[in-house]
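In the block that follows, a single chain appears as structure tokens, in the form predicted on its own.
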Amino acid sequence: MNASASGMSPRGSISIREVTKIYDPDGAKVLAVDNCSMEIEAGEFCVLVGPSGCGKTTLLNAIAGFHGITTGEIWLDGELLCSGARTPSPGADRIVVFQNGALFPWFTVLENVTFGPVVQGGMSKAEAHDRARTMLGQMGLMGIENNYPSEISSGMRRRVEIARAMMNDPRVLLLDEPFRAMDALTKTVVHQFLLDVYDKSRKTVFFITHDLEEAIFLGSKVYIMTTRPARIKKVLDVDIPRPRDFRALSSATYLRLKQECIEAVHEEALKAFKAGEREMA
């Protein structure tokens, strides 16, 4: 049950306050993120786009608790996750779906989805199986519970990972270019299932992509990042009504936002290209 349906306050607000991240501060001093601030409301579908290597994943990893930040603060629902003086730690309230996939090939689909909650003691095996079948049903995956990952398509595998991520009822779903390797037709199917799950759960989503069409179609708000070091260049409020389907892709609002996004990202892509040429010289 989502927060609004239960009468509880929504969970998952993220406050990123003047965050800077320097890798190897005593050596090469690579500035990855520079004084970055965002306010992401609970239940918002937030998307970051920008050139490769600009620092998007650095921000995601800091929220996930995989590494610290040099200065600034990151808060979740009013609680400090990390700061320059406080090292973060991962938690079941923030679940990551990586771009390369992470299903156990020796487990069936059902075993993959239920493994975490059962091992961690959060659910009995029976409870986990019931919830897993519900999540798989929402992702259009009923009937494949006993298949192994090698026996299903890439689009199905990615939907299984999202179902697994939702099992622990996280406050924030962190997605790092999860559909990057998919063909356009498969993407359209997976996008719709993700939107259906989002519409039902209203989880906060922090989504990274290079695909501008994907960013606008999925997101409530799109943050366009500069080339490294990551700063916020532009923020687009995506005022396309929900629920959405493929018809949104031909709307005047979508086409206008896409053009704005292309212009902003193209300028940063040129900067990244020129910087790369200088580094190779």
Partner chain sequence: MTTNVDALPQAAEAKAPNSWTIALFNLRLWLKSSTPYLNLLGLAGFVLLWYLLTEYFKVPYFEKLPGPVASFREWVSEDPAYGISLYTPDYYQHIGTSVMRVLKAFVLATLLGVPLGLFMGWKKIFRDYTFPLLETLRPIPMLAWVPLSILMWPGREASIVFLTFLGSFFATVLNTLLGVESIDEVYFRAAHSLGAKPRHVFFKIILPGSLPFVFTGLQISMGFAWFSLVAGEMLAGEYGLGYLIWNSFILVQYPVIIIAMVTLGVIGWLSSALIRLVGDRLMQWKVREACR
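Given the form predicted on its own above, what does the protein look like in the form predicted in complex with the partner chain?
Nothing else is written out below except the one chain.
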């Protein structure tokens, strides 16, 4: 389909330049993202951490093409994707995995996973099914392809959804707090799964969370965001070697980064809390 997908030239670098987003629903202007800039290299596992409702999702939705931005520019692989004047349409090169899951309940696992290639017309149905079966097998998800999403566990559903995204060979994987509603045990399984997928594919990952430990465990770079309006407060380079597993959680590097992170986030959390109190009063 495309030569660059084979790994010759890495794809998926994102450049976010002075992006501002103002929501203006009924005259009350709300500044969601304020002059935010970041450079994400191709193949980087980038994690945004910040308090709930700080504007992280706004940034993700702009990359995904669900809405535009007010000023600034977002570039993808050296092409202008999004600016104040230009809103891209969503596309299979930037696939989103949603907070509450968005597997189509009326389709089986196999139909869900092949949805992308089938609607894009790049593959015949049989070919797509073959590829999907192979991929599900490699990801340890065999035997459930004829089940409906409601019949498998929430951890399985998340993994299937990531598989559905990977079937499209996207340039960027956009994950919007995908493991938010999960219990701690299920989380360890899906974390490992996502790390494996990342290690094998080296896709650019844009991951949003409010969970510090998750951010450091998964990410190569962790961007700590301020309370709304979202600005970047601090950037951490996570130099824990890959492939990572649960043992990384007790390494000295991890603990040091976590300490750094907690301090930065705590300040923001306090600010958010006080702002909330002011709004109440």
